[in-house]
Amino acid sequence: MLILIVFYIAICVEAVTAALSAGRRNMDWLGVCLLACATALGGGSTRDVLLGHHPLPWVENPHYIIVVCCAALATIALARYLDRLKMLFLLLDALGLVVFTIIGCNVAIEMGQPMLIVIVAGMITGCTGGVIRDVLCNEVPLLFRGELYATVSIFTGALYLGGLSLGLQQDLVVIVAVAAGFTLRALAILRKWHMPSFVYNKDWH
């Protein structure tokens, strides 16, 4: 129940930060709800499409896309009142990262999926979101500017499933590998942490 508390609250946030990315970008109101549903619901169904898990999570669940929709609409109503939030919704991201993951790890667990594919699967599900998102916005992916974010995914997964093949009880391992991810997340936020850039600027020719 209470990851599933977590997961409206994560696609409400991502809904908000495609709506305002939409806006940077002067899109139309369907614009903003297509950018927040590719955003909110897109590493879910990038997940199932890959691992051939049938149906899509907003297929099964249709009121999704209206939840996504509802949130992204009231951003642009609130709009001129969010820029004094933006730390709240870095650190509900984090939160929304981590509780994503969990979820992907869970679906590929229940189709048996091996170790190294349940953590993938939660990456895909935590991260590519935010990717489709700023793709269409024509911005380099938060993924691939250096951001600790993909890395607290790996390890939130590496975490979680752990937890599981020690035979710990599973809202326990939730509530660990939740904490300890947002911890990482939001320690790289106010701490300004970064992976290692690789840097070449040689010529070949």
Contents of the next structure:
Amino acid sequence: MLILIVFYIAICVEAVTAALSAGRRNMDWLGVCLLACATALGGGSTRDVLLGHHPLPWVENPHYIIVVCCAALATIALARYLDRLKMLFLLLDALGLVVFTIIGCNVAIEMGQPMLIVIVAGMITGCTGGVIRDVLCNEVPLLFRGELYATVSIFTGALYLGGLSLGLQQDLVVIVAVAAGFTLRALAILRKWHMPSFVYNKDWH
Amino acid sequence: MLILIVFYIAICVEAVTAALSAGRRNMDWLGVCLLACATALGGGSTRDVLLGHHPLPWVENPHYIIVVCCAALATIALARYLDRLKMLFLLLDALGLVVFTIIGCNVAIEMGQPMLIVIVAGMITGCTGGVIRDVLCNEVPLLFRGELYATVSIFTGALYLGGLSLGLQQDLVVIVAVAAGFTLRALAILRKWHMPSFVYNKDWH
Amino acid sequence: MLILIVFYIAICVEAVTAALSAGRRNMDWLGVCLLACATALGGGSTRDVLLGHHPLPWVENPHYIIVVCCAALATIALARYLDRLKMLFLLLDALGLVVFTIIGCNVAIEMGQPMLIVIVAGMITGCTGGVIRDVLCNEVPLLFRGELYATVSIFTGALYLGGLSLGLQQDLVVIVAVAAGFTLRALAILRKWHMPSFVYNKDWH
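Provide the structure of the form predicted together with another copy of the chain, given the form predicted on its own shown above.
Next comes the full complex, this chain leading.
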């Protein structure tokens, strides 16, 4: 139940980040909505397509599309006020990341996938939406370049799966994994933690 | 029957637009064919992958691949004469858009999808090919930026679905939806109608 | 058996090329691993998603992910020594291309696909990984632009399928197709053979 509420917050926050990216590219209003849908619903869709798990979330629940489009259109209307809320959005985005991850893990667990695939399914659910957004905006995906984002998703998934395999109660494990993943992401934002980069300058072609 | 003829025209026109995009990037002849296939067959493939509807159109009818490659190679041979036909191609492309949309709607209707998903399936069929072309050519997809294109597809799909749900005869509804969608797109081209854009200049990163 | 060994070499070589591309974009260590997985496992995944053939290779054998990540991390550690091995890697990559192609053909043959789809399945398996890598690195895919790469894949697939349909022994056909495809690719690299390009400079938009 709580997961469901946070899920709706999460797809709205993803829609907002996508709409702002669309605005930086001067997309039209429908383009903003389409990019928001591809971003907010793309993670779960990619997971389900790769795992062969049909119907996709938005095919089963078409109202997700309407929620995402409303969030995107609201972003157009309210963009000028969003600057002050930057930190709030980053924190909501972090919450969305960990909740998406746990939802993705649950899908793979219900399919009886092995542990590594469960963690990968969580990471795909949490992270692929942003990759699709950046590819459609013609940018190198942020995911690959900087902050602890995929790392947080893997950490959350591993913690969740570890807790479950210890036989702990699911609700407790969800709360601990969400809290720990959220804290790690928030600390990474506040303290500007980065993964080390791999810099290679030679061109083989 | 008529739909089938227009379908072949439509994949050929998509192949031509893809081949010209490929030529602007100096792709080689096989690259031109590959980009043409990804563009002309990518919309229906994306729809079927997302809906879990197998086999994909070109897997069931492999000769589509040959038709598209022939159209792409003919474009290479005849590119110098195409300039004069620009308006003809824009109109054929508009016809293709509405026919692709209706074919996509029909697939979703046969699967028993809800109305919103039927319209989305039509739009994905009509519009995704061009998005794939632009991503592979390293451009921000035109679809998101300018003309009434996705709008026409949604309008056509809604009209088609509305007509069907009123219990009208299918052939009649197809003709009306195609005519109305085509007229809207042609007007949008001729009168340079645009969706309003969302412009946002602040960078959060 | 031999195919399996070469398959592992091939995914490692694809991981190395992806890791070097990632290094040119200053991606972080996890980004390097993710790009390597998308590149090395993306071809087979694309084939299986398009053909509706589940589970995907890495879902059935999750240790592929670990092998690819190890190869990517080893590339980060050893990048400075790789320059001298450029020709070795190009040849291993050529070997991987033809082996991926034959594995892809086999999947389609086992599904009972028609001949054209078998060859397309082989080409998708061999070539799509590099396209995914280039799109995620925000480049026009090399595949479309230059060397005989997709050509080699189609040639290998056609030879393999031709040999099988003549009723020759499978092992023999595999060896001949791999040898011929590898030789063609190696000659293309050494003699800088190129497909003719299609150059078109007019902008319709």
